[in-house]
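For reference, the chain that follows is the form predicted together with the partner chain, supplied as structure tokens.
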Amino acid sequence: MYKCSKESLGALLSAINEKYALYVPKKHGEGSVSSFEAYGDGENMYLSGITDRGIKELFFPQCEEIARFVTANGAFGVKETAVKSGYNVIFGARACDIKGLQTLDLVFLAEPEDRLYKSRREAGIVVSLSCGEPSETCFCTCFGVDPSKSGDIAAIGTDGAYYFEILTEKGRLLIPELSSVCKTTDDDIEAERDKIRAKAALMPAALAAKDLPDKKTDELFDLPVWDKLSAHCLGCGTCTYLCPTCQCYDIKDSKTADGAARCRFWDSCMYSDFTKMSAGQPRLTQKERYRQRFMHKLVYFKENQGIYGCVGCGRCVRKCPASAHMIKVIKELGKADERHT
């Protein structure tokens, strides 16, 4: 375990930034969108709450090139985009976002592996920061997330200090930087962690969402309550873009000087184009699209992977303009369980 004073955090991050590309949570003033950015001069760090945009985009960017086609001058060739090597460090990740990565791993690292995601995953050293002040819309404990400890290195802030516990082999790569600024210590911080866990378990949203649905697919799919739940959904896609576990993507080409670049982009099951074919549209109205998103998180993903596809980060709760969010869905589907059992 390593320990440094609160004032020394900047020195530690600067030391890491010397050697690695370092990303930290930042917020540029009240009302701006907080997200993970390059450390730079260390200004505008935002450590007191969960960011609006999570760490997903550092591993699965909103837009990335997968291949180039050269078609000029009678040529016709394909070149796949090279993967980058070398490590980078993400400091200040929340446990829910890290669980989000583990959820994405089940999809992108399953055969056939997604090589671009995999390379970023292998390159990323993730330092979590414990969540001392959960937002009232957080409900990560419903999904087994431990908000006090996660990642390759778990950082926890106490009154005067930061503690760092290395949890994985990859985390050990930062030992030189930690040693240069921190002292090693035998302090027991389990009590501090227990305080965080206890507080998190009492988050109002966590209490509201505690009865997760566990019913047969067909019964949940056919519930009349989907009409009510989806009635105000605008199909804006905010919930999917901000969600740490949403993985859907589109593939499109754009012209280059000598051919084309094939890129993949985040897409959203909330959009009508998502499943529209020239042969027809299986999800005709917003109700079907809305149901797809939430059934996927709460039922289909669990059927396929054994865990829920939501980590309780609360972003869709905070950001949905129509307040048509996950907690409402869980409450309604949970009720459905009671009715049937």
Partner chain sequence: MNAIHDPLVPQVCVIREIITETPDVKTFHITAENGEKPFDHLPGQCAMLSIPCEGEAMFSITSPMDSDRLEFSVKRCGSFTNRLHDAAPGEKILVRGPYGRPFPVSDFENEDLLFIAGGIGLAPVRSVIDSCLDRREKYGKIRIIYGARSYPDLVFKDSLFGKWKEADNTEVFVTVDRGGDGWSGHVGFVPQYVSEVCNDCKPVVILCGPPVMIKFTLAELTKLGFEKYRVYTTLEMKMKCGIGKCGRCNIGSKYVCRDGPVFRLDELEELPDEY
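Now show the form predicted alone, given that the preceding structure was the form predicted together with the partner chain.
This part shows the chain on its own.
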């Protein structure tokens, strides 16, 4: 275990930044969107709460080129995008976002593995930061997330210091930087962790979402409540673009000076043209699209992968312009459970 004063955090991050590409949560003024950016000079760091945009895009970018098709002297060739080399360090990730990566792993690291995602995962050293003051919209504990301990290195902030516990072999790569600024300590911080867990479990959203639906697809799919729940959905896709577990993407080719570039970019099941084909649209109504999103998170993914496709980060609760978010779905499906017992 390593301990450094809060005043020394900047020195620690600077030491890490000298050797690695370092990303930290930042916010550029009141009302701006908080997200993970390159450390730079350390200004505008945002450590007081969960960011609007998570760490997913550091591993699965919103838009990325995956290949180029080139012609030269009458010959045709394909150039795949080079994979990541060298380590990145992400400091300040919250446990819900790290749990989200585990969800993405089940998709992108299953055969056939996604080589670009895999290279970034292998190159990423994630230092979590405990949620000392979880948001009222957080409900990660409902999905078994420990808000006090996760990642390759778990950092926990107390009144005057940060404690760092190494949890994986990748985390051990930062021992030289930790040793240069921090002191080793045998301080017991489990009581502090227990406080964080208890506080997170008592957030209003966590209390509202504690009774997750325990029904199969055929018991929930045709419930009349989907009409009520989807009535106010705008189909804007805000929830999917902020979600740490959404993994849907589209692929398009565009012309370049010497051929074409193939790019993939995030897509949303909430859009009317999602998976639209020449034969038509498989989900014609917003109700069907809305149901697909939440059934996938709460039922399909659980049935197929053994874990929920939601991590309780609360971003959809905070940002949905129509308040048609996960908590409402969980509560209504919970009532459906009661009606079926």
